[in-house]
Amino acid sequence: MRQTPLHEEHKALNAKIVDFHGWAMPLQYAGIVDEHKHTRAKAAVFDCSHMGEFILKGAEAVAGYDALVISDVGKIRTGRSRYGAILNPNGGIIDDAITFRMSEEELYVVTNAGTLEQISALLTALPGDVRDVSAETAKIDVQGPQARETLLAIGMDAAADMRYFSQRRIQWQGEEILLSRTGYTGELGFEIYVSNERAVPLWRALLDLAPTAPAGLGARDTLRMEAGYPLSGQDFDENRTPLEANMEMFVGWDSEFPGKDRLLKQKEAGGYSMLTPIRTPDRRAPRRGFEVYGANGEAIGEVTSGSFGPSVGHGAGFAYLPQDCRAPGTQLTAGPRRLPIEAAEAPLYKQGTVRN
């Protein structure tokens, strides 16, 4: 397995290491529930150095990238970022991505580990100046209601007034780094992109502070399900379109992108199943692969993610459901034992710090 620059730090903290898309990643340290609750109450630090990062410079590179994603890149203002997806020619989702507009002719694009080689081949084939900087970049996320105070305490003053879905290049200990504010937990969140050489000093500086604790992939998964955030490669893939994955709000219909004709026809025809948040009435959790059954006992869909939600006290997840079964509160069952579930509205866990 590939190792992030923080691998030895995780071992020193007695993390349970698992294989995540070929990377040796920490699943948990103190325990998934404890790390989940700490993130909700204070601030957690996540190693996300397995993810992909790309720098695109020049009008040709920007235009080439714009033609691959559902986002209308031309509408992203300098200093702001936007969520979207990179599609194949049939309109299927290769991966989701966040696009940072660094300047009129420079983008910084963040993607996932599972399809990194495919995305890298696609982006580096674009005209202009495109660099895959994934191997030389460490990414550390700080998530939780005390995330801002944590960054201010280590000298990242820019965090004081950063808006949601914005980013800045700043100086930290003599090195230029990239600081962004997006998040994948439903809490106030920041992401720090640094060179591999600076990863360990930054990690230690963050964990030296009283509000912080390390958190692994397990807590990240339960947090994102409560917040209503899907996972690339699990809740959607190249067999699903942005409409099916409930991404229509991110589609720039005035721009061109692969598979646009198919999406327009799909939108007009309707009748497709769509990724839908689900919940259970108790602590039992829906599980990935569970078949979903309607009121008459007929199979109507499939669960893609599911877990117990420590902050909401019940099972949470996602399933593909037909449109007449998506209304919040619609009663369904799932799995061989017909676990009661219901369609829900995201986020399942609601609080007010994300956009503040």
Contents of the next structure:
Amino acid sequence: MRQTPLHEEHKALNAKIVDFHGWAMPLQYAGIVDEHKHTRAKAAVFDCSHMGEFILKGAEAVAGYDALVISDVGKIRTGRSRYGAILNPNGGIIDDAITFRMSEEELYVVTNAGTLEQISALLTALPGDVRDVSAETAKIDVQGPQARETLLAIGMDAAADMRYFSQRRIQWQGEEILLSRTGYTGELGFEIYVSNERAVPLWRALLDLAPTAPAGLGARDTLRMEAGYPLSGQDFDENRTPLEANMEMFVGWDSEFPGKDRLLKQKEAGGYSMLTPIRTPDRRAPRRGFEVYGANGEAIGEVTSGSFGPSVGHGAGFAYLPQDCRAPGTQLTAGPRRLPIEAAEAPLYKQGTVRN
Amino acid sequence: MNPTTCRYTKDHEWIRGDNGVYTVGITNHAQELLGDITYVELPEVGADAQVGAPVGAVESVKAASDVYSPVTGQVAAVNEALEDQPELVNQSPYDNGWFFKLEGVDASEVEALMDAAAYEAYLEDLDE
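Output the form predicted together with the partner chain next; the form predicted alone has already been displayed.
Next comes the full complex, and the chain you just saw is listed first.
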């Protein structure tokens, strides 16, 4: 398994380590529920160094990328970022991606570990200056209502006035690093991109502060489900289009991208199932792979993610549901024991501080 | 760690007798494997429990699994506190985190289960 630059730190913190797409990653430290609640109450620090990062420079590279991603890159202003996805020629989602516009002629793109080789091959084949900096970049997320004061306490002054989905290059301990106000928890948060050499000092500086605690992939998963964020490779993959994955709001229809004709045809034909947040009435959780049944007991869909939501106190997750069965409040059942579930609206957890 | 007053099953349940009433729960090893327990499904009081048959279920953030009755008997009581505080199973698997009590149990069926030393040896074998 590949190790992040923080591997020894995780071991010293007695983390339970799991294989995540070939990476040895911390599943939990103190426990998933504790870490989840700490993130909602204070601030948690996550190692996300397994993720992919790319730097694209020059008009040629920017134009090439614009023709690859579903986002309309021309509409992303300098200093801001946008969620999107990279598709295969059939419109299937290879991965989702956040595109930062650093300047008129420079983009920074963040993707996931699961399909990194495939994405890297596509991006580095673009014309112009494209660099895959994934292997040399550590990514540390700070998420929670006290995330801003945490960054201010270690001298990242830019955190004071950064808007949601914006980013800045800043100086920290003599190195230029990238700070973005993004996250995957539904809380106020930042993601910090540093060289591998800076990862340990940054991690330790963050965890030295009173409001912070380390959190692993387990809490990251329950937090993102409550927040209504799908997980690439789990809630969608190359067998699903952005329309099915409920990403139409992120499709730049004026921009070109692979699979666009397929998406237009699908949109016109309609009738496709769509990814939908689901919840249970009690503490029982839907589980990935559960079949979903309609009012007459007929199979209508499939659960792609599910767990107990520690902050909402009930089961939470995602399922693909026919469009006439996905109105919030629609009563359905799931799994071999016909667990009652209902279609819901994101976010399931309404008190998140993400825009504070 | 595992009380010597209990007997144990390969499915990681424990059972402990007191004046003909037998209390059942899941072991420390089981709660550690499951992680944060979020839901416990208990049998109905008065229900017949058959040895090896599922009589309840336990869910954690990571997983869900059935709970089996270690022996045959009738359910005399269930731990209703687990409905709102399933974390008691993590905090106190052998005391406050008990699942249900059985009566009408054949004591020899309990005696035939693993004692603490045998269960610990069994856990060590699982590790290898």
